[in-house]
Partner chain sequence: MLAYIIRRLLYAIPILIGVNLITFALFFVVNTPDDVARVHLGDKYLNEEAVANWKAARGYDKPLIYNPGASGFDKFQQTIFFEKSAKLFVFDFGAADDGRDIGYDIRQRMWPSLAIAIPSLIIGLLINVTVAMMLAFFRASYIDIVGVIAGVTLMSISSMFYIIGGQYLISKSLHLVPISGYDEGLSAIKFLVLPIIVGLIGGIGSGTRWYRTIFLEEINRDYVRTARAKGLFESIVLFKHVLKNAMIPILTGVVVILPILFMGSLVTESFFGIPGLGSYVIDAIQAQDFAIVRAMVFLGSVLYIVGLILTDISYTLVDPRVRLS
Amino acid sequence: MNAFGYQFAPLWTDWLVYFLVFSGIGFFLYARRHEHLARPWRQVVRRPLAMSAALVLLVYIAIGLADSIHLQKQRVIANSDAVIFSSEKISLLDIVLTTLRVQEEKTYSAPFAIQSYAKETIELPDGGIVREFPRLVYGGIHLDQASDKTADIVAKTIRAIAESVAIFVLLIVILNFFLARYYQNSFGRQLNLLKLGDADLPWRSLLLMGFVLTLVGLVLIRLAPYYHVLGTDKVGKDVLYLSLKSIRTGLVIGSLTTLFVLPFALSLGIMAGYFRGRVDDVIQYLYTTLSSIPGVLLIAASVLMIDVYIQNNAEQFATIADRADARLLFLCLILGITGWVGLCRLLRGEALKLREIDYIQASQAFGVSHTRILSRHILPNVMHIILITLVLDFSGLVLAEAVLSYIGVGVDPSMISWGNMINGARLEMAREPVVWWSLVAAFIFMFLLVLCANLFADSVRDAFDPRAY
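Assuming the form predicted together with its partner chain, can you produce the structure of this chain alone?
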């Protein structure tokens, strides 16, 4: 594909992300037609907390997906018709955030600062030399005087607030119009119902959450081109840009690991439970062995080995981005291999129970083949366990990424991730004044994602697991 001077150049993880998105859509369509899956979901969507969390997650996913579409820019070469593409792969998100990406300072600067964090020797026009904090190259460059800063920020924020209120009101009117038609109420009556939160879906919570999100988004859109809203890091990169880019890394680790967990856990788990006997013994031995190795150590050992492989076979990876991507993929694989045991155990237990139930016994008596019993009768009945486990595991994986990157066995050091941000920033806590903004930014972005994932997962578990409280 070649449009607008860009060429579509996905990384390996991109393909898997697309695959995951399509499977997700496929699962949604499947669940819609199957009552035992659709009913719990209807319960989930009625919960205000779950839906607010889902809305935040959607924003994260949208950013992550935009960051998963990688492109190569066409290079224009004078006097030549040849079409050549830059070897650098940039994502759709990079293009959207071009201003943030290119506005690099020299080193640290605090949020909203217009002066650098470090003093520099500046030569005055008259030949004298002073040591002072130089003005930033980009941050607040549109201001003539430093004293204008507060007024400028307030003005831009007020504008953003006004805009988001306008959008909010517009949204209410549009939504209420459609709801009123759907329930055949008058506009005013429906508005009153909406205000009371009386509806099948938690529209009121969704609207409020949507308002908060648009407000934050618009404030950032208005301010970010002029200031480094979250400061800059050691090499002068905008921290907001880094935090946004980290979203993809976190999401990929949380979700692609699933892709590697499922085949092992699913096939081995239900086979062990269904066939019992020797098959069960072998599979149990396999997972007891794997799970007896402390997870962190197994991950560390594997990543160390892949490091050696990458260093010895550097020629296989065209760019640094390709290398980082390969390592990310491998990390997901390893997390999957260390992580499938828990789900496998659950599925084995469930399959052991299911195989004694009448309808399975009946199928066996009718001479239905094992493959058919497994796929038609056992598999659909363990779906809810798979779903609960995968959703619950997600947040743990996002947190694990940060710890692993800190230990040095996480994602590639060149990859932008929360773990690497924390790792780079934690040593700067000793400085005076403290460089806190990288840490705080990573904290907020990570905390929001994990909190929403946890809240959402709780609702999913409550809805699907009749035993849960």
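Form predicted together with its partner chain done, so how does the form predicted alone look?
Just the single chain follows, nothing else.
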């Protein structure tokens, strides 16, 4: 597919991300038609904290999806009608963030700095030589004097705040208008109800969180083209750009690993608890043996194996992005194979308890098939365990990527990730003055993702817990 001078060139992980997105949409449509699934989700959407966290997660997911649409740019060759595309694969997010991507400095620069973080030898017009901090190539280049920086930042921030307030007010007016028509209330009465938070959905919390996200986004839009808001790294790349690009890596590791974990844990755990006997013995032997192997050593050995395979079969990977994507996919697979044991044990214990309940005993006595009992009685009653465990595992996997990259067995070094950012910044913490912004930026982005995932998971667990009814 060729459009606007770009050719669609998806990676393997892109296809799996699309599969997860369409599966999520399909599950949403399925849940709407089944009351036993729709009722818990209605409880989730009524909780202000859960919906505020979900809104932040949606922003992360939107950025990750934009970074999962990979393209190849068409190259123009003089005196030739041949259509040739660049070997470099860039994402839709790269195109949107072109300014941040191309504005590279020589080396480190602090957040909002207009001078380099390291002194250089500069030759003066009169032939003299002096060592000083040179002006950055892009950061603050629009300023005539360095003293204008503070006033310029304040002016652009105030403008972003004014635009955020205007959008917030306009959104309230539009939302209140439609809610007033839907509930057949007057505009003033509906506005008062909205202010008090008296509605089926926590509109007040959603609006406030939306205002915060809009404010942060507009401030970055106003300042990022002119300053390195979060500074630059050792090779002069914008840290804000690196932090946003790392979102896809974190989401892919958390979600795709979950995709590999779920079939093993769900099928084996429920079967072990329900059938017991030899089936239980075999499954217990399998996961006990697997859990006895040091996980880090198994991951390290597997990653080294895929590295050797990639080096010996370089013709199968046309670009650097394909090579890095293959290692990322294989890392997700290994983490999935080694990470299903905990959930499997939980599901086995719950299935052992559920099979002794009266209605399951009655189903067996009436000759109901095992498949129907497992799908209609066992699975719905362990869903809360599956959901909370998977979301908590998602948080742990996002953090595990940083640890694995630190010891050199994580994602490919050419792939942008929070782990690689931390790994690159750790040696700079000992220098004087300290280069702290890469580490802090990765920490903040990871912290917000993990925190919102955990808050949303708590609400989902409470809603799906059958003991709550």
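As the structure is a prediction and not an experimental result, all values here were calculated from the model. Numbering follows the first chain given and starts at 1. The term rigid core refers to the most C-alpha atoms you can superpose between the two forms while keeping them within 1.5 Å.
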If we fit on the core, is the Cα of residue 354 displaced 2 Å or more between the two forms?
yes
